[in-house]
Structures are given as structure tokens and as C-alpha cells.
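Just one chain follows, in the form predicted on its own, and it is written as C-alpha cells.
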Amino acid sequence: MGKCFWAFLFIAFGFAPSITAEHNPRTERISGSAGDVLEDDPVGRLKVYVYELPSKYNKKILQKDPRCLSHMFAAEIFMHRFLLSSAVRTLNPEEADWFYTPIYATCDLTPTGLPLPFKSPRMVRSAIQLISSSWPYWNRTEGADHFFVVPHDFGACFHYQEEKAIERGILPILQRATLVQTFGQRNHVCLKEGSITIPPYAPPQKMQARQIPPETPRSIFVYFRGLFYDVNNDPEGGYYARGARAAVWENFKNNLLFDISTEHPTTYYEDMQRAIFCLCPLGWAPWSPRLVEAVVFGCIPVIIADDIVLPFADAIPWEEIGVFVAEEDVPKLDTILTSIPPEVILRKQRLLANPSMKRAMLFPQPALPGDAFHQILNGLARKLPHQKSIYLKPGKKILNWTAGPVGDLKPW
């Protein structure tokens, strides 16, 4: 506890007599190739053709439920808007490197705001049937030079429960396309090779408006707000978050270093900016908006999700800005965090304070250089040029249009 107490005072209240402002800058740029990749400019490196679909696939869906604009799955909407005015857009499909199909497949919410993915497979199939019969570009590769934004819990498996998502698998008709998705977990059927993992949407303007002065002391050691149990969907406990969240509560609910609760206060954003460590445990899926919030607010993310594939991992140095804790080691969280040397904590904070790190996690309107939109484009550009093998001989078919659950084959 002595080491913990010293580290806590050191970081929270600035008790660092041996470190001057000159040798302890507020921000630090990640060195080497990762920093260069983070600041890449995709303009001039790729051209994207945006299919013009009937509004029933996008705008009319949003008109029915404007809540989709602020939902954590809203990246599919804002990516569409961004591309329409982006310098990488081409109106000539013959010169396009990539083709984008604007479908708002996650904009189907319950009265309480939970997403319903059950119509999504039929919507996607319908859109692909349309573009494949109206343009020649899908048929020449069966989607290998097309990308789709699929920000569901388990991506293009289109289900919010993992066991059912695994049973469904990725929608067969998307097997050759590049998927841009929030879900990322190694060795999982819902993440195929070549996918681009992105952060969930978090409202940039709202977060910006809740910024507090950067010199505010970080007087909270560990912070978390959210569910520990999901009694409605997992009444017996242990399945939700693979028991990791329950372990956090059972082990640290009375620990004074841990500010954890199910309550979501109005000062949530401000509290994160007063915390040193912010827990980012898995829920039903390995990812959550807390990861974005922690980075934006300079709170060191404590990532508790075995085998997670993190957003833009080739550009963001997650090992250097975060702390990874195995799910089985949750009972040792206090020992793990209090054992981190103060100088290591300070460096993580300096890296997190770099504006380029924060910008890469957000989908701002209007877009900014280096933001999440541009990181997606960077990911697509790095996959170019396409291999000649993706182009099929006339009449050749690889995909099975009748594969999948019977319900997915019904007209949309």
C-alpha cells in the first residue's frame, strides 16, 4: 500500500519535486512508425465510389428514428456523410479503387434504444442484389473491392448474443468484402482476416463541451460506471462479460481506491477526467464506448477483454497508452495497478494528451485530418493495390447466394 499511496499522490496531486516542466511536457508524440501511420493522409492514395441507393436503405430509415445519430453504432451514418463530400470520392466508377454501399443496417432500435439486428441480413442482401444487377462492379469481384460498415455488436454476424452470432457466422454474401466493424476478437468467426476494426461512435461535440481544465488533479485512482451483472439476459450470472465485471464488483466494491458503481451520474465525463485509470471491461462484446471516452479524456484505459482486437491497432500504440489485464487476473487488479511505476503512468498520460491520439478515436462533423474517418481510409489505402486474383472470369461465381438461415433469404 505504501507504493500505491506514493504513486497516487505523485500522479493525482503533482508531487514530483525532481521533474521540471521542461523535462515533463504535457504531451508526447509516439515515436517511430506508429506515429507516422497515425498521421498519414489518405488523400491521393485511393479513390472511392459511393453507390447511389434508394433512400429506403439509409435516409428514410434515419428519418424514422433520429436516435440513430447519437447511438454508438452511428459510424455507418457519419461515414456515409463524410464520403459524399470527401476528396477521395470519385464520380467515375471506372477509376475507383473501392466501392461503398451506404446501408444503415443498425438503425433499428427498440423503445429503450437497444439495436435489433434481425432485419439487417435481409437489408444487406437486398442492397447487394440491387448493385449487382444495376452496376457491373460487384460481379467482377463478388465484392472483393467493396467495403461495408457493420458496427453491430458482433459485426456481420448480426446478433447481439455471442453464441447465436457464432452460430450464424458472417453473412455469406459478405465473405469476400472488406468489413469495417467495431467488433474485434482474435480467432473469432465474426472477425475475418482483412477487416478494419474501428472505435464505436461517441458524440464529439458533447464530449468537447464537457472538457474541464487540463490542470485539474486526477484524484480518482480507478473509475468505472456500468453494469456488473445483466440479470435480464444472464440471470444466473457468469456468462455476461465472462464473469469479469462481476469479479470487479465482488473484489473491489469496498476498496477505497476503486470508484465503481452501476449509477451513471451527470458528471460522468468530468469524473473520467479526474481519474487516473478507467476500467474498460468486456460486456456482451469485447468493446464498448468507454475505450473512446478514456482516450479522449486522458484516463489510462484498463483493458479487460482477452483476445480483443483494438481499433486502428497499426496506428494507435495501445500497449503504450493502456494497461492490459487478463480476465482471470481481475481479482488482482489492485495489486497490478498500484505496482505500475509513477514514471510509466506519467508517460502514458503524456501520450494520451497528444491531440492526434484523441482525434483518431472520434468521428467529428466536420471531419478533421487524422480522425477516425481518415484512419478508415488509411486502412483501405494500405490494402492497395488489389491482387489480380480478386477479379473473376466472366460468369464465374464463388459466393453461395442461398446460404444462411432461411429467414435471411426472405425479401426485404
Given for the second form:
Amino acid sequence: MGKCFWAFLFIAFGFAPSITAEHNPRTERISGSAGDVLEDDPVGRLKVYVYELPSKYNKKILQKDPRCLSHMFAAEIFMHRFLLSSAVRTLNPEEADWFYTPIYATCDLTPTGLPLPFKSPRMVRSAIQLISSSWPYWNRTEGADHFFVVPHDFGACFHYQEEKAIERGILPILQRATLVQTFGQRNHVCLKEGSITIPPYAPPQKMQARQIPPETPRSIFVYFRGLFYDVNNDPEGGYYARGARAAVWENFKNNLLFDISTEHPTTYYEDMQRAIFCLCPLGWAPWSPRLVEAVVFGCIPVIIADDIVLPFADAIPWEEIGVFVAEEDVPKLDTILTSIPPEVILRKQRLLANPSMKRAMLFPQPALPGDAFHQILNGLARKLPHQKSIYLKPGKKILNWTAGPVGDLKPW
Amino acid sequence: MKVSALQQSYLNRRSYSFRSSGPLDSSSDSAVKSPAAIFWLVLHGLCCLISLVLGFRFSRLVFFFLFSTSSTNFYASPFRSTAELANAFDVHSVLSTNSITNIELPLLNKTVANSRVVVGRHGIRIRPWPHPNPTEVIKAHRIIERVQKEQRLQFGVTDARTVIVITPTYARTFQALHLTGVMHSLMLVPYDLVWIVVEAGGVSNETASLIGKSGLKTIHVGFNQRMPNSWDERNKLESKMRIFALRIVREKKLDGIVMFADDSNMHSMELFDEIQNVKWFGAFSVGILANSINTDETADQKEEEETSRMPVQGPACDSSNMLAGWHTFNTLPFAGKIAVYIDDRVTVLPRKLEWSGFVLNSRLLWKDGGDKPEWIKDIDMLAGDIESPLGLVKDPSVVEPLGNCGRQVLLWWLRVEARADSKFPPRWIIDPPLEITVPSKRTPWPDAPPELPANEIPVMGIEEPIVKHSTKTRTSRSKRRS
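The form predicted in complex with its partner chain is what I want next, because the block you gave corresponds to the form predicted on its own; please supply it.
Below: every chain and molecule of the assembly, starting with the one above.
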């Protein structure tokens, strides 16, 4: 009787692996502490209070120019809308862990659609003056438990030219707040310690609408569409992208493996889905929506931007997913890419095929679990609980309200 | 010496701003400000003077480069951390050692491994030979193949069946043209393939040499009847030849999917993926490339059939994606202008339904195929010739529509033949080379100059004759009639 029992167990264990072995080899879960974090649910871990600002800071600006909803800085608007109806929102500011100021600082667009940052410092300043006088929570910590979404080129430095942005530095009154920004570069003035880097906004519906069947063979080796020389601002080259994009062009324009050009094809999204590598070089700023598009379309991003800090870098293991090439190694780009072993490439593609990766890069409306909004909240939740030292004694002031260029002090 | 006109004002401004805002440069030497500043100022003035003399911009960074003894790239000061970071990435680990050695060399020998386009603030790095390296191109293609193989494994057909292709052909002028096209399409098919080539008039060396180049598994058989000159007869003979090939499939008990690839048709690669979905007997849409001369009158008739002008033959489905009927070819617009003989210069029309639009499971042909459905007729029991494979089934409603229920056109049908009396060099090799070519007097080229010289063509192999487009060339050698 005992022998039968053991024999039965033995057979059962023999069959069990074969039954459970039917795992899908198409995607790979980003395992370990980095990847699991993507699926965290922030609801219940933090509470956010949304200040009620007059509509001249948000709604009126958007009404004046509805283009702000579709350009790559639209994250600030969608974050506001998400928070208004989110489960983490609380109407009782006493129990809030984080405070959000809905201000659309990047919505001042030129006729061609580029945002002008000249009024943004004054707007932010005026908003903060308002909240510090109407509510006590700003003065309590001088903004250390407040967060702002500043998706502009160089974040809270509020300028599109890097030199000027560096000169200005981060707006002095935001020195203690947490900044949620797209710009990220190590050892740079405009990236504060403790900031959360987010991906730029890319329209999710447009991208979903242009999906091609996944069995379409990937036949383009390297793909890139965009400027190599910015002839309007830097006709000689060497300034734009620190010369990296121009180097890509000069070295690989005759290389048939590199499908690179400055055209604007209508099949841009479809072409990305047929490519194995997509170049994501820096431009005037190191970040670009190409990273988001590459991740969504399963094309391995080749990041050419020295010292860049990629979105949600503490949650997404970018080195395992993308290929990093130093700007000085651009002339050897073809050697680098062809010497990657095929197993590594297949693994990267499997990681990219993971739907949680794609979701984490997008700002869908309405919000879905695991999307970029939730990753931002996860990031904020990971910074809790606040240290006791951020709470200042009443009347104590750390920030210098009159620092910065004189033009910033004008009222808005 | 490079850097003759390197404009470094950007970098200089940058280095100033590095010094003023500390966190930028990890290795900033802000402690030694004033002597360094004066030094740079003097150097700047010197450079300006030199520029005035030389006539182009000359930067103090040249001095920096000349006197620098560090082994790192001089642009690396704010970005030096990338070299250390690079070591952390396994992709870079192969390259980081290489990159450092490359940079050491130029500084030691004063020669440059990476030359720069001398414009702009940062140099634009160009390697001296910016052309693709063939070994790397091969590696890249291997990578692409591996990725596509993986894609096929994941998304493609799981259990792929062998494709059995039946092609009736005969040796003629355009055979090489047509057969090469089909052959290359078949060589690209990712599945196992057996190619049965039935040749009218017996096996010939022409055909054998053509299909031998494919590297595919071929069965080349001859059919001992010559191809007649009229389209009607030809179609009938081709049907016979195809049934002959089906008998071969039965004899050899080949297992797979039988498709009919006529040698002048054009196949899309998706066709081969789509036919893997067939269970027993399938049909798909075939686009007909008959040159429609009267497009104005026929436009409205064709509109209701297809949105495009090209007529399509194939299964027609109702709204529930079930087979409801057949789209066939409307021959009325072409009345009176239909080709009868093979080399007529008018439109060649297809029959009602072409063989090439059908595929069948080879087990249908087996004598005792086990679970054969009962609606299939046995080939040996066929009374006469059948015009299309529908003659093999008792009930045409069992046909499975393929290609998104006939909405996708996967094959294009075309019949183009040269004049019946046209001669062509066997195997399309002119051997021995022509010595004299003169224009044919019977078919002069319309806008050729009235007098054409007879040229001496050097002995070189295949040379383009001066007057082409006439199928007859009078040469001094007699050409073998093929």
C-alpha cells in the first residue's frame, strides 16, 4: 500500500511540471525589485490634495490654446485631470501627504507650437504666493511636501536654451518642492535631487490606432526620423545635440542598414514597428518622445545622450531594455549594434513586449492601472513618510523669495 | 594637424558656466580661478591675433589639445563619468577598452583615429572611412534573420505543412522571365517546399537548368505533348498537365498543401502564410492583370465588383463570412478583342475561375487517405478534363474562403507571351559572342535614325546590340531554334 502511494506521488510530480510548463515565451516579466514596482498600486499609500486655483492658472490658459492638449508637454494638463478624479485625492488637506498645484506653465505656445517659457517663472511665483497666503500648508514646510509638474525642456529652469537654463537654475522658490519633470541629466543644475522623471506625453490613441500585425517581419535594422542639423538655430552644426546627430548622419548616411532621414513619413509609427533598433539621440534637450514611441512599438531604443536620466529610472531597468551609446562612440554605432548577441536582442524584445512596460510610458484617458500617472504616484509614495525635518518652526523662512532675475519678480 | 577652424566659443562659454555653477562639472577646478582666468584671457588674445593673421578662426582649445597629456578625450571632462558608467553596461564592456586605446593612440602619435568635420562647437565625429563594413553588414543580416525567425515562431503558423507547388510550363522565349520570377518567390517561402514542374514537350535542358539554380526540392517531369498555339488549347493542355502532377502527388504520397503556381503569375509572400490555414480545400482572390483597353465603358460595371479597376476572381462571402458565391471574370467588355493565339497582341483573358486561385490538402488526393471527406472526386474517376479544381469537388459549397474571406488579393494572374516565332539564345547566353548585329528590315524601330551602322562588337561575352527591340537579329551564325 505504501509503495503504491509513493509510486503515485512520483508519477504525479513527474506530470506536474509538464502541466505547468506552458508559459508564454513572448514576453518576459521584468523581475526583481525594479520590475515588480511597476505593478504597485498607489491607492491607499498616499493622499494628494489638489489646490483650488483660479482658472486663470489652468482652464483659461487651456481655453486660449487647445493645442496644449496634444503636444509633448501635455502631461501637466492630464495629470491635473487625473488627480481630480483619482482615488488618491483627498478633500481634507489635513490628512494629505502631498499637495498639488494645478498650473499649466508650459501652455504659452508660439504660432508654430513651441512653448515659450518666459512667463512661466512669474506664473509659478504668483501661484505660490497665492497658495502660501490662502493656505497654511506651504509655509509649514516651505513646499517640501508639494509637488509640481514641470515638463518643459529643462524642467524648472524654465528656458529652452541650455546655457540660459543653467544660468537661471531651478526657480528658487521651488528649491524644496518635488519636481515631476521630463528632463533628466546627471550632474545637471536643472535636475534636483529627488525629482521624478517622467516620459513626455505621446498620444496613446494615435499610437494604438496604427498598430500593424505582430507577425509583420522586422526588416529595418536601425530607424530614425528627425533633424540632424537644426538649420534655423545652429546652421553650422556642432551645437545642436552636441554634434551627436550630425555625427550619426555623416557616418551612416550611406549605410543601407540605417534607415535615417529628415522626412516626415505618414507611416512613421508603422515603420517603427518594422524596425529592430530605433535611435533616440538627444536634441536640444536629452529627452524626446521617441523613447516612448520605441517602447510602445517594441523597437529597442538606442539612447545616445550622455548622463541622461530616463523616466522612472528607479522602477524600470533601462540598461536591460535599451542600448546606451556614448556620444563619443557614435562613429562606431554600427559596430556596437551588430556586436550585440542575438539572444540579448531577443531578450530585450521580450522585455519590451511586456504590456506593463508599455503602459507605464503612456498617459491614457481615462487612466488605466499601471500607467504613467500611477507610476508618478508610486514614485511619490516611495518618498513617504516625510522626514520630520521638513516641517519648519512657524515664522522660519529658508527660501529666498527675491532671488532670481529681476524679471521674474514682476507679478503675473 | 586637424582643427584648423574649430570654433570653440560654445565650449568656452560652457566651461565658464561650469565654473560658475559647480554641480555641473564633477571635476571642476574652481579653487584656482584667477590665475587660470588670466591665462585663458591671454591665450584668447593670442588666438585672436593669430586669427587675424591667418584669416580664419583659431581657437585656444587648440593649445589645450596640444598641451593636454591626459589619455581621455578632451570632451570627456563633463562626460567622463560615462566611461565609468559604460563599464557597468554589459553592452559596453566589450567596447570600453577599445575606445580608450583608440584615443590614446592619436595623442601619442599626433595622428587622429576619429577625424572631425571642422564646424561647430562640438566636433562632429566622423570616422575616416564612413562606409559600412561588410562583416558587420553580414552580422546585421544574421540578427535580422534571427529576429524574424523568432517572430515567425511566436506569431506565425505553429505546425507548418509542406507546400507542394505545381507549375505547368514549356520552353519558350519568356519562359526564363516568368519562371525566374516564380522561382525566386518560392525560394523566399519560409516553409518546406516541393516544386513539381510539368513541362509540355518533354523535359528540356532549358527548364532543367533554370530550376536547378533554385536549390529547391524539385520534381521535373515531362508531358509528351507539345504546347499548342491557341489559348484555348493551351488552357486545356495545362489542365491535363496539372492533373498529371496531382497523380504524381498521389503516387508519391506527398503530404502538404497543393497550390498551383503558373509560371507567369505573381505571388505575394502572404499567400504562402495564408494557405497554411486551409483545412481541405480553399480558394482565395486572384487579381487579373489583363490590360483593360476600354476602361471608360467598363468602369461602371467594374465599380460594383471591386472598388479598384482591377478585376478579381475568387470567393464571395456574405456578411457572416460564409461562402456565398464566386466573383468571376466578366468577359463582355472585351468582346471582339480577345486573344486567340498565343502571340496575339490583344488582351489575354482568364477563364471563369483560374486554377491558381485554389489550394487543396494533398491528402484529398491519396487513394486511401484515411479521413478524406466524401465530397472529393477521385482523380482517376474524372470523366474528361476539368476546367478548374471545382471539378474535383461534388459540392462547391465546401470550399473554404481564404485571405480574409476573399477580401485580400494574394496573387496576380497575368499571361504575357512573346511572338510564336521569336527566337532566343538558349539559356540566354550569347555564346559565342555576336560579331555583327544589323536591324531587322521587317520590323524597324519607329524613331531610330534611318541609317544604322554595323558595329564591331568586341569579344566580351554578352553585349547589348545597338538596335534592340526586334526579335529577329540576323547574325552570321546560325542560331539553334529552341
